[in-house]
Structure formats: C-alpha cells, structure tokens
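In the form predicted on its own, a lone chain appears below as structure tokens.
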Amino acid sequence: MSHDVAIVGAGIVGLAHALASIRRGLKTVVIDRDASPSGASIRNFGFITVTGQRRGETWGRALRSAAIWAEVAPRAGIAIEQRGLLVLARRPEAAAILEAFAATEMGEQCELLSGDAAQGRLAGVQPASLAAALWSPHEVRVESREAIPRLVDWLARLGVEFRFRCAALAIDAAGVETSRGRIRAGRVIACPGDDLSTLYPETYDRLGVTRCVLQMMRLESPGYRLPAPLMTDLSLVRYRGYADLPQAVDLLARLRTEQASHLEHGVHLIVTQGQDGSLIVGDSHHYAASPGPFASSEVERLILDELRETLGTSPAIRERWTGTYASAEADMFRAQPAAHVRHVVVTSGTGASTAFAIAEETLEDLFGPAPGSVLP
C-alpha cells in the first residue's frame, strides 16, 4: 500500500500537515514514534498567540492560523477556552513600546487602554500599577492535553491514517523505513521537532538549533475569572514583534536593573485559565542539546513573583511540568533534503500559533497551489 503523503511526527506542526494534505484530498500517514502525542505540543498554554509574534511572516502566519484553529476547533470537538490578549505594562518603559505597537501594522485592530481602562476590564484582579495596557482580538486559546488527542481523533475520521509506536529510523526515495517496516509514500514531510539525532541531524547542526526547557504550572482557580490571557511587561523584551522595536532598548535597560534573575533565566509571565477557573502559568527558558530533567524551585520562584505582582495572589500550585522544543534563531526552517521531501521545523516555540499556516506553505510548495480546497 502507499501514501500520497506520509508525515514523521504527531505534534502540532505534523498535525497541521496531515490537515492540509487532506484537504488536498491526498492519502495521508502519520508516524510517531510515541503511543500518543506527548511532547512539547501538549506541554504548552494551548495559546494561539499572534499579537508580539515577529514582524512579517511569522505575524502573518500566526494570523492565519488563528483563524484556522477557530474554524477547526468545533469541527474538532475542541472548546475555545479563552479569546484575546491582555497586555499589562507596569512601567512607563513598557507603556511606550505599547503606544509605538499600536502604531504598526500589527497593531491593526488592537486597543491602547489608559491603565485605569486596563483596571477596569480586570474585574477582581488587583495588580500593583498599571501605567497602560493593550488589549488584542486575535487570540485564542484552547486546553492542549485534550485538543492534541481530539484533533488527532478527528484528523483520523477524516481519513488520516495513524500510526503511533512506530519509530521513522530513514527516509528514501520509496517512503520511510521504520521500526516497523516500510512505509511507501510519494513525499514525505518531516516533523520530528526537538529529535536532534535521527532525521537529517547535520541540517539541525547547519543551522544551529539546540533546545529549550521550559517550566509550567497549574495553580488553583483566584476565585475570579480573567478577561483573556494575560502578559507584562518582561514579554514585551522577549516576543520579537515589540522587543525588535526601538522603544524596548530603555526597558529591557530598566528590566537588566529590577528583575536580573528572571531575565537571566528567561522568565515572562504569561498566564491563562482553564473552565474550571484554574491558571496556566509559566514559563521559562534555559537552552542545551540535551537539557537536565530537574526543575528548578529558583525559577519556580520568579515566575511566581511575577504573579503575584500581577494579580496581586498566587494560589496553590496544583501541578508542574516541564517541555523542551528546537530553538534556533530563526522561527522555523523547511529544508529540502531531495525533491520529494521536505523537513519543517519551528524552532521558536510557536507551533501551536504558527503551524497550521506553515504546513498549507509545504503543500503549496511539494504539490503546487491548492485548487480551491475547503474544509471537510
């Protein structure tokens, strides 16, 4: 039997190909080497973040598949827990690399509230000050534990053909050689994330990419319900779309001087909320090619500071994880190994807001442009 397309990885960035290849009508395999997913695509916010993304292609990528998740998420089964972003600056610094965002294209259709406006949308929380904020329509958000399984579920309705504990050892002109005998497949597209080793390592070598662990937490429900997820102001020095800005220079200054440690560790806040009232919250970022398994209490600590300062609480931490992901420079690579392959990676940590846009770009480019293809 052979494949139109057989795809390498059950993550977001392979879940997105196999989306795109049969919407295409192609007959479609996925392989992954775990009995389900279980890597960094379940470990995150389930936060489709397109507001900060990098100016460009990235932005553009993350917009359009934010819309994609919000049209496959009820064909899915998959409930949109949260919509929106709330960016809150504490300092004038941050204030100002707000007002110049809203000022670019990426700003478009995004609102620059006074800090008693932000205050006034924040309902029960009570952080220390507020000099401005900026509030985003396009997010979305959805519960990663149950939307990775669900799309996988639904993908699989569709036709996709699954199989799991089945490791890609190669790829050659037939198909892929796995630990579970041939796979035949006409292209084939490699998604294999932070597996520095076995795929195409001298193209990760190339391209300097290592990994990055991060560190989460579920905290119990404050009792009260946010407007959207929520940032602060050490976002604003790390996603590229405000800190490339020339307005970020004097807060990452003020930041190098107030909070070392967090930025030394590559702590910013993020934090989101569950139905039941719970919060995600994270994140950190420590690079290696193969990071420790130990989570660090330090680190815990400054993400809890930057809550607290936030909400003004911290409740009880229910549960903590960590993830890895490939990190290099640039946001995601597609590499050509032969003709009728192609290796996609995002090395940025925004799969779940990127990919989906990323895989109709590899079918475009395997196959050619699509003939006006529509969701099944």
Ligand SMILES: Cc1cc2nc3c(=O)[nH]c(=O)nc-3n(C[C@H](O)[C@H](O)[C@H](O)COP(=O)(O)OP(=O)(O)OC[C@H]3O[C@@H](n4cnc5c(N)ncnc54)[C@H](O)[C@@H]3O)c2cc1C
Contents of the next structure:
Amino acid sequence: MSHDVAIVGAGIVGLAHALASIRRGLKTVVIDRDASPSGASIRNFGFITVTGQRRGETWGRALRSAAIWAEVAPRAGIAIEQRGLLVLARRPEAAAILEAFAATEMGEQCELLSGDAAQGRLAGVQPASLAAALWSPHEVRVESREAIPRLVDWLARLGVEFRFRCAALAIDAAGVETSRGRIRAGRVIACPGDDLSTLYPETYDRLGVTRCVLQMMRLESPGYRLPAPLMTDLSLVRYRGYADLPQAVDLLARLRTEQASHLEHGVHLIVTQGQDGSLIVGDSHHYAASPGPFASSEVERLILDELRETLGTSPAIRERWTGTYASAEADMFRAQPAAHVRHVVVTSGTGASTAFAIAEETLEDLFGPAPGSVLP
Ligand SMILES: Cc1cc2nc3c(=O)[nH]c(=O)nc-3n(C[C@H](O)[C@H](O)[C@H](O)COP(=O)(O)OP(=O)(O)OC[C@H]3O[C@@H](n4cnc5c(N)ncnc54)[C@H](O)[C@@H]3O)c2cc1C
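For comparison with the form predicted on its own, please write out the form predicted in complex with this ligand.
Now the full complex is given, and it begins with the chain already shown.
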C-alpha cells in the first residue's frame, strides 16, 4: 500500500507537516522510532513565542503558527493555558531595548508599560523594581507533554497513520526503508530533529548543526496566578528580535559585568504557569554534538537566582529535566536531497513557535499552492 506522503519524526515539526498534508487530503503516514513522542517537543515550555523572534521570516512564521495553534487547539482538545507575554525590564538599558522594539513593525499591537504599570499587572507578586515592561498579545501557551499526544490522537482521527517504534534507516526513490520493513510513499518529509547521525548526516555537517542541551524545572505553585508568561533582561540579549537591535549592545555590556555566569551558561529566564499553579522555569544553553546527561546544580542555582530577583520568591522544585534541540546559526533549514524529499529541521529553540508555518511552506514547495483547505 502506497502513501502520498511519509513523514519521519512525530515531534512538533513532523506533526505540523502531517497536519498540512492531511489538510490537502493526502494519504499520510508518520514514522517515529520511539513508542511515543519523547523529544524536544514534549520537554519545552509549550510557549508559542512571537514577540522576540528574529525579525523577518522567523517572526512572520511565529505569527502564522500562533494563529494555527489557536485554531487547532480546541479541535484537538488541547487547553490554551496562558496567553500573551510580559517582558520585565529591571535595568534602564533593558527598557531602552523594549522602547526601540515597540517602535518596529514587530511591536505592533504590543504595549509599552511603565515600571509602575507593570507592577500593577503583577498584582499579588512581589516583583523587583522595574524600569519598564512590554506586553505582547500574540503568544499562546500549551502544556506540551499533554498537547503533543493529543495532537497525535487528533491527527490519527483525521486519517493520519502512525507507525511508532519504527526507525527510518534510509530514504530512497520508493519511500522509506525502516526497521520494520519498507514504507512506500510518493513524497518523503524527514523531520528527525536533533538526530544528526541517521538521515543525511552530511547535511548537518555542511550546515554546522550541533545540539543544544537545556535545563528545566517545574516548581510548586507560588500561590498566585501570573498574568502571562514572563521574561526578563537576560532574554533581551538572547532572543534575536531584541538582541539584534543596536540598543542591545549597552545591556550586554552591563550584563557581562553583573551576570557573567548567567551569560556563560546561556541562562535566561522564562516563567510559565500550569493550570494547577505550578511554575515551569528555565533555561540554560550548552552546545555539543553529544551533550552529557548530567544536570548541573550551579546552572539550576543561576536560573533560580534570576527567578528570585524577578518574583521575590523561589518555590520548591517538583521536577527537573533536560532537553536537546538541533542548533545552528540559521533558525531552520529545508534541504532537498532528492526531488521528492525534503529534510526539514528547526535549528533553534523555536520549533513549537514556527513549525506550523514551516510545514505549510514545505507542502507548497512539494505540491504547489494549497487549494484553500479548511480544518475538519
Ligand atoms: C527545554 C526546551 C525548551 C524549549 N522551549 C521552547 C519554547 O518555549 N518555544 C519554542 O517554540 N520552542 C522551544 N523549544 C524548541 C522546540 O521544542 C524544538 O524546536 C522542537 O520541539 C523541535 O521539534 P522536532 O519535531 O524537530 O524535534 P523532536 O521533538 O525532538 O522530534 C523529533 C522526532 O523524530 C524522531 N526521529 C528522529 N530520527 C528518527 C529516525 N531515523 N526514525 C524515526 N524517528 C526518528 C524522534 O524519535 C523524535 O520523536 C525548546 C526546546 C527544549 C529542549
């Protein structure tokens, strides 16, 4: 039995391609070597971030993807747990970046707040004194460990076939050679994430792709609800939408003297909140082709220090985990190893935020313009 499209990988990038494919009425199969998705896509914040994404294509893809998440979530039984984003600036140099950002096209619909106004939005919290803040309405947040399996179930109900515990070994003219035999398909889309060794290792080498490992924690509820996910000064020198602005130079210089260890370990703070009030906090960034499995207590302390500086509290740790993603200078690549094959990898920490838009582009590249599909 032949499929129109075979997709390797049931992370968010593969699932987004399965959605784009089934929307076109194509007979679609998804292959994953694990028993269920367990990669980056279930380990992240589930934070579909628009504001702060690299100016241009990535920012545009994030806007489009956030709209698709909002459309898909209710159909797939996925709760949108939080909306929007509040970026808190403690230092005047950080406030200057937010002001410059708000004046760009990326700041459209965002609101620049005074420190006092931001404190007002954080009612119940004992935040550090703030110089300014930026409110963005664009973001949505899901609980990834629940959302991804629900997306799989929903796509299966729409007709996507899933083959788990089935490793793709090679892709050729007839389809995919797997650990459980051949799967025939007219087109193949490889979305293997940060497996740099199995499919097309030479492409990862050529594009300088390595892996990034991040430390994450879930903390007990602080006893109040945050108005939205939070970021702080450290995020403004990491997220390219801010960090590429000329105003970021001054903040980076100050952080180098005041938070050198945070910068050394790639630590910045994102705080999101679950429905039970628990806080999901992270993260850090270390780069290696085979990152070690050992989480560092020093890195954990740096993340929690920044949390304490921001909220005035640091609740007990309930869970710790690490995650990895593919990393390169570009945010993503779409390679064409053969006319009927696309190899699509998000090479930055933006896959949850951009995959749905990337998938639409891939399907258009392979099959031509969409015939105006609607979701069932
Ligand atoms: C801790 C952490 C926090 C993050 N926070 C955010 C965030 O807030 N917002 C955001 O937008 N992004 C975030 N990201 C990044 C985002 O999670 C990734 O960009 C995204 O999940 C990548 O999706 P993927 O499908 O490529 O990879 P994965 O989810 O890793 O999926 C790849 C899948 O391919 C399968 N596979 C690989 N090779 C084969 C093979 N040969 N045969 C069969 N199956 C194979 C694997 O088993 C796996 O299931 C974060 C990442 C991490 C780790």
